[in-house]
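Below you'll find only one chain, the form predicted alone, shown as C-alpha cells.
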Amino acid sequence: MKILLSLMRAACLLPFLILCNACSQPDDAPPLPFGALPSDAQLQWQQMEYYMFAHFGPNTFTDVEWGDGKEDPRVFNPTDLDCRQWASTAKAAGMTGIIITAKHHDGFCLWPSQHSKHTVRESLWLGGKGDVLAMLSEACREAGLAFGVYISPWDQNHPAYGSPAYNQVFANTLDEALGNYGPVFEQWLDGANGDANKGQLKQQYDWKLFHQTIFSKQPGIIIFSDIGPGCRWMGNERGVAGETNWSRLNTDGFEPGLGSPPRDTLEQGNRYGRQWIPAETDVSIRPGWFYSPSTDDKVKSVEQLMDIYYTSVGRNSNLLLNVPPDRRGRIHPIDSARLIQFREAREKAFAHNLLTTQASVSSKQSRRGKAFSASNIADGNYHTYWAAADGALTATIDIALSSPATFNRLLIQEYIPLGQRVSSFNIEAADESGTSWNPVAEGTTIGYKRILRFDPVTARRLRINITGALAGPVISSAELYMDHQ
C-alpha cells in the first residue's frame, strides 16, 4: 500500500516538476523570450529606420491635398518624370526605401490598372502609355532601395464604391499592384473613408479579404495601418513619437480609421499588448503632402529635421519622411539639398562613438558566461548583448572611459528578438573625485533604439541604471556622442 501511495504521489508531482524544469533557465543559458515578439520581417523593417514617402498624382497639378475623384485625368502630365532621380536622391540622403502613393483617395492609379478608368492610361503623360510603378520599382532595384506602395481603400471615382462589390474591386487592385512589380516591402493602408455628413459614400471595408490578398502576393510584406498588423500609425503627422513607446498593441475591437485606438494609445502602444506592432512616424518635409510651388520657401530646416529624427528614430519608431515630386516629376532642388544637409548633420552628430571596446564595461547583475557580458554593448554588433540574471528587474551597467570625455547623447538599444522589456532607465556621471554621482538624463522605454538628449557632461565614469523592467533586461548596444550642432 505504501509503495502504491508513493507511486501516486510521484505521478502527481511529475507534471509540476516538468513545468518547473521548463520555466527555469540555467544562469548561463540565453534568456527566455518575453511577451509578443517581432517577426523576421518586422526586425528587418525596424532596421531600415528611415525611408521616403512620395506623394504624387493629380493633386500635384491641381494644388490640392485631397482630390475628389472628379478631376480630369489629363491634368496628370509631368514634363520630365525621372524615378531614377528620386531613387538617387533617396540613396544620397541615407534613406533605405521609397513608398509611393500609387492610389490616393481620388482613386487615380499611377499604373494602368485594369480595374479603374481613372489612371495614367487616361492621362496625357506619355500618350497614356506610362507606368510610374514600373519605373519606380526598377529605379529602386537599381539603387538598392526597398520599394513600397500606398494604395488607399477610399476611392471617390470608382462607381462601385459604397457597395459590397467594391471590396472585391479593391482586392483586385491590390492583387494587380502587388503582383506585377517585384518585391514590395511595405503596403500602406489607411482607414480613410467617405463622410456621409458631407454627402460622400461610405464603404464597409473587408479588411480580412484585403490582408489575405496582400499576403498572397507578398508573404513577407509589412502592412501599415492604425493597427498594423505589420506596423502602426504613430497617431500624429508632426514627426513625434511618444516618449514612452511600446512596440506592442492590443487590436481586439479596433479597425483602421475612425475605429482605431485613441491617439495616446497609438503614440505609446500597450505595455502588455498581445501583438507586436511597432510604430512608424510619418511627416512631410513641406507643410503639405503634395508638391505646391507656394511651399518652396517653407521646406523644413535641418534643425527641424534633426529634431524629428530624435523624436522618431530616437524614440523606437521608423521615420517615413515625405518628399513630394514636383510638376516636372522630379524631387525639387530645394528638397534634395535639404535632405543632403540633413544627412550630413546626422553623420556629424554620430561620427565619433565615445563608448568603444576600449572602455571598461561591467555589471554586477550579468548572467554567467561571456556571451552575456556587459562588454557586448560596446562591440558594435546588434546580435550580441548584455543580459541580466533571471529575476533581476533592475540593474546597473558601469562604464569607465579610457579618458574623460564630453558627451550629450546616449544611444541605447534592446535586443528585441527577445522582446521589449525596459520600462524606465537613467544615466548618472561621476564627478572628478569619482565618489559622487550626478543625474544626467532619464527615459522610459527603449525598444529597438532610444536616443536621449541632454546638456553636455564631461566625465570618465558613468552608469546606466535600469530602474524598471517587465523581465530581465537585455541590452544590445549603447553609444555615447557629442553633438555640437
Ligand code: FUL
The other form holds:
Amino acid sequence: MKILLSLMRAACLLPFLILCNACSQPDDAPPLPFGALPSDAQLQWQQMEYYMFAHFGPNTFTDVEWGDGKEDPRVFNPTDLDCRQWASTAKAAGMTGIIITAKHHDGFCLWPSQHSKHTVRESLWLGGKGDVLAMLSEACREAGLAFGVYISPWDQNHPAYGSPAYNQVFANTLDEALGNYGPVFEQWLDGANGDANKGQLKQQYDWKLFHQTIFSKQPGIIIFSDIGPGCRWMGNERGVAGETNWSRLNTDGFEPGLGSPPRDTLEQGNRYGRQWIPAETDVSIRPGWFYSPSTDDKVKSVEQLMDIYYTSVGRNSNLLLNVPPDRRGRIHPIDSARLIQFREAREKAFAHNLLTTQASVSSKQSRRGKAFSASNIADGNYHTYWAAADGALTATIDIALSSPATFNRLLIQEYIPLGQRVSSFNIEAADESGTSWNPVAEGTTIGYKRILRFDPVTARRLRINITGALAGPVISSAELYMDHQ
Ligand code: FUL
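Form predicted alone done; form predicted together with this ligand now:
Every chain and every other molecule in the complex is listed next, the one we just looked at coming first.
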C-alpha cells in the first residue's frame, strides 16, 4: 500500500518536475544572440587588430598628398623597391597584414591595368615591366601576412571619369585587381569625389555594382568605407576612436563620402544600429599619408603610438597604421626602428597578466551551468565566456587574486559572436582590510576589446561591475597589467 501511495505521489509530481526542468533549460543553454552580429569574416578581421597601410605612388616622388592625374607617369621610379622588406618590417612590428594604395586619387595604378593608361607600365621603373601588386601579394604570402588593397573610385586621370561609363571602368579595374593576386582580406573604398567648386569632375558612384564586383572575386573580403559593409571609417585621422564605440551602425540613407553619417556617429557607432559594422582606425606614422623627406624628423614617437594603440585597439577598433615606403621603395629606417620600439613597448606593457587561473573569480549573477562560469574570463581562451542569467542587465564579477598585486590597466573583452551588449561598467578594489571598496576606473562600451588606463592600484580583491547592458552581459576575458612606461 505504502509503495502504491508513494508511486501515486510521484506520478502527481511528475508534471511539475517536467515543467521545472523545462523552466531551467533556457538558463542552462547559451544566451541567445543579441542584435546585429559579426559574420565569420568580420570576426576573423577583428582579431587581426593591427596592420599596415602603405601609401605609395607618384605622390611619393612629387611631394604632394593628392596628385591631379596630370603628373608624368615617369616620375614613379623607385630605385630599390623591395616588397619583402615591407613584409618583414610589418611582421617584425607585430602586424597582421598590409593594405597598399593600388590606385590613389591621381588614378595611377601600381599594376599594369588594362583599364588605364596611367600605370607602372607607363613608368620608367623596371622598364615598364614591374607590378607592385604581384610583388607585394607574393611577399605577404611568404611572410604569412594578409594582403589588402586601397583602390580609389575618385580618378583624376581617367577620361571617362564624371560620366556614367566610368562606373563600369571602375568595376573592371576592381575585377582585375581583385581577381589576379590571390586572396585579398580587405578592400578600402573611400568616398572621395571631385569638387565642382574647384572645377573638378564629379562622379555618381554605383556602389552596388562595385560591391557586387568585389564580392564576386573575393567572397570573404571585408569592404571598408564610411559605412561598411565590412568595416567603417572611425571618423577621424588622429587615431582616437570614441570612448563609447558600438560595432553596430545604421546605414539607411547614407553613402560613403559627402553623404556619410556625422563624424561623431562614425566615432561611436549606433547603440541599436541595424548592421554590424565595426570601426577601423586609420592614422599615419608621419604627418602626411605619403613619404616626404621633409617628415623624416616628424615620425611619431613611441609614446604617441602607444597612446594611439590605447585609443584604437583599446577602444574596440582595429588599427591601420600608415607607414609610407620611401623613394627607394623601402620602409625608411627611422620608421622601421620606431615600429620595433612600439612593438617592444606593447610587449612590455602586456607581458604579465596578473589575473591568471590562480585567481578566484565568481559572480552571483552567473548563468546556470559550468560552461558559463566566471572563471572562464581568466582562462586565456576567447571562446569560453562568463554569461549572466537572462534578464540580469547588471552584474558583478568578484575577483580575489592569489596575492596582492599592483596594476594600472584592465583589458576586457565581450564575446562578440553573441553581439555587443555592455553599455557601462566599472572596476573597484578593496582596501587592505577587504571591507571598503574604492572606485578604480569606469568605462562605457566594451565590444571586442577595451583597455582602461588608470593610476596604479595595489589590491588583492577587486570587482568588475557591469552597470548597464542591453542584454545579459557575456564576457570572454579580463586581464590586469602594470604598464610602467
Ligand atoms: C583619404 C584620402 O583622401 C587620403 O589621401 C588618404 O588616402 C586617406 C587614407 O584617405 O580619403
